[in-house]
Amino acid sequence: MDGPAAQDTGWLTQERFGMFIHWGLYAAAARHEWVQNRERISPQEYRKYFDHFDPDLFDPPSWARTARRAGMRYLVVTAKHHEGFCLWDSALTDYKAPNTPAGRDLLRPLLDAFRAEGLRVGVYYSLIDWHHPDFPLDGLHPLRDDLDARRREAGRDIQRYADYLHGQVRELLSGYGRIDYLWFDFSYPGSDWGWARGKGREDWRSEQLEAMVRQLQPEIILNDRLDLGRGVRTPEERQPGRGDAAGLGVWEACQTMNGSWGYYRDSAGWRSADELLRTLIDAVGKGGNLLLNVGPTARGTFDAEAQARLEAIGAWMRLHGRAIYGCGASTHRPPEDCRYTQGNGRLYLHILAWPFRRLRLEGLGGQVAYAQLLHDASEVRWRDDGADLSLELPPRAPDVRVPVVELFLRAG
């Protein structure tokens, strides 16, 4: 990791699956997270999401277990998206879910149940708050062609704002036992975001935050949002290419289920189980992690579609997550409609098209010991020519999502 502010991010790269959790007011309105943004929607006709906001359906080890079933080692929630709102309860706001019929602290029992299943809990927190008074009307506020609005610009103060910014990360980090990993969101890295307020680290007075971020959790990692040039690397919706993906360093591909990070009603675009797994174990093959979003229902729930496509992975996790854990990008090319992803000295051949019998693995020759179908432990005979490995498969395709050949490398 560069600059001064290193960061052992070991257990990131040995879980490399986590949970991403979108979930605020806007999963009331149930169309999309930023469709506060999208509809120019005020902050008083928001306010009926706020009044309305009653997730008495909401069981957080419920949600925990559904994580570690699916495969998951990790969690990141929102305590506080661009809206404004706060799961926590904050003593700087009454924006806040105990002031909404929900009634309480929302984030505290999520984290301590995921931590009680064994995971690693991290908490995602926008920079941008279209709620605060003093936050400007950049290019993505609501109020940006609200006229009445614009005239009172001249009120709004962003240092007043990042002190607020500021006051609130010390409550995350002071108040709710170890955090893993801090996400911030987002910054305007430069010119090319013109058309919003491009000052970033500026505003949010990123190196004084940073500061006093690992004063108060020096093992805590941060992700590349400050604008400093740092941390871990967070594409959203794409998966680097295999040359991008060398030079990023640490990085972790965020990717929703359907398009859209908060609960979305009517979606029409949801990605099937079997893409969302070949898109795991691409980023795995690439050296990265897939953090894997979940936008839950204002009541509280994970509606069915997703928990269908959790459940669909974690049953082909609890066969192949050898091939996932502690895995990374291998020196090695795969064959065509493969992939693989290599660690403690195994080979984990990826499948993603069902050969007619024979597969060629190029360069393998004299390295490999042993090779098993890693679903069943059965035996994949192969013949070695010196150079290549020629695998000897069934004839049929094994009843998984992914077929996976585990190959054993011969030390040395």
Contents of the next structure:
Amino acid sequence: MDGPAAQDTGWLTQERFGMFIHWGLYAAAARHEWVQNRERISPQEYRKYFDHFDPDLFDPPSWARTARRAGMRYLVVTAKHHEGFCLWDSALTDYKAPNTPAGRDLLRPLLDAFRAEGLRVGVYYSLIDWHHPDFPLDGLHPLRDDLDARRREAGRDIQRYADYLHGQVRELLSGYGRIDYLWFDFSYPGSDWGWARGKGREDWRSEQLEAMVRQLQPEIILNDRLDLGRGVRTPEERQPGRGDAAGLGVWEACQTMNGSWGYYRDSAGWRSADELLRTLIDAVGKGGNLLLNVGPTARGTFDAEAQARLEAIGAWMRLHGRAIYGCGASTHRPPEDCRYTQGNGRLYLHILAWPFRRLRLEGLGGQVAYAQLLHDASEVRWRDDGADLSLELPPRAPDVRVPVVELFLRAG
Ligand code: GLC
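In place of the form predicted alone, output the structure of the form predicted in complex with alpha-D-glucopyranose (GLC).
Next comes the full complex, and the chain you just saw is listed first.
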């Protein structure tokens, strides 16, 4: 459905690769950003993270540099996650970074630093809120089993909360310069979750919210989690299949490095740099984006595991960026263990498993003017039988994580 919000997503589909940052009080708990929900932590008890939130090593320019060097071209950062804590100096709440030991607005310097590195900036805002006194005790709320809280529930007024939500979005879109992307999360309408009470567009007044967003920042891109049936699709922790992807319109897969969006100290589930890189190639090869998450620590640093992965991806991106930026799906069918991306008159063959000497490209006979390995621009020769091309590859795989052959397509 493409209602009033048919939007220009040109830069997003050009840039293809972004950094997601989940940073809030949950970084101090260091065991998933849903810790408050999972462990049913009351606001009083959760307060210890607020009182001790002191990111003394927070260095926004170094975060921005790290993102740029990883080849990322845009940022989406959690201004407020489900816990309700605000990174910016909101006039509408005391539950914000300036009132913690951090003592200042943490969002502004972050956005400025990423802009200074030439990246686009986006803001994530959680529609659900476990801190606001008017947010209902639904089945996700940390106080869902607290009988005392339940008895007093009638005092909670979702419309008052919606006013707060609208006011905060207004602050973010009027006081922080140009915001390129607004990433709402999330609505759960209907009874999908068994216990839901129809959270969604009526509760958030989504239409009105969307209209305000567009009025404040006409160029902004919106994602699809307002329950309006439009916006950039955001499959989470899963890559759509080739067929599904074609029907999604503009989409962006968001992925963690280790199964947690917030910093998770004891994570044993780190995905390798190779896997993450293949996920990026897979997304672009299916016409989508990848928004790859980092969960910084409560001291304000990227941990070594995340850092190492970003560096490894960056090393590949420096040599292979042009097979990603401005590229999308190809109509050609790649051989086994390969992916295609295509753009700017070139077809990129990403070889996930190195074959011995020859690789047959179906249906490309007569269509290629020149071919080279992308990382070192060394010629790749081929035989053309009229229908297919048979590439002659070096016997030893090049020393890059995923070798790419760049095929210059004949015009017309
Ligand atoms: C979710 C989660 C969450 C994360 C996000 C990213 O629905 O609630 O913690 O921020 O999606 O897609």
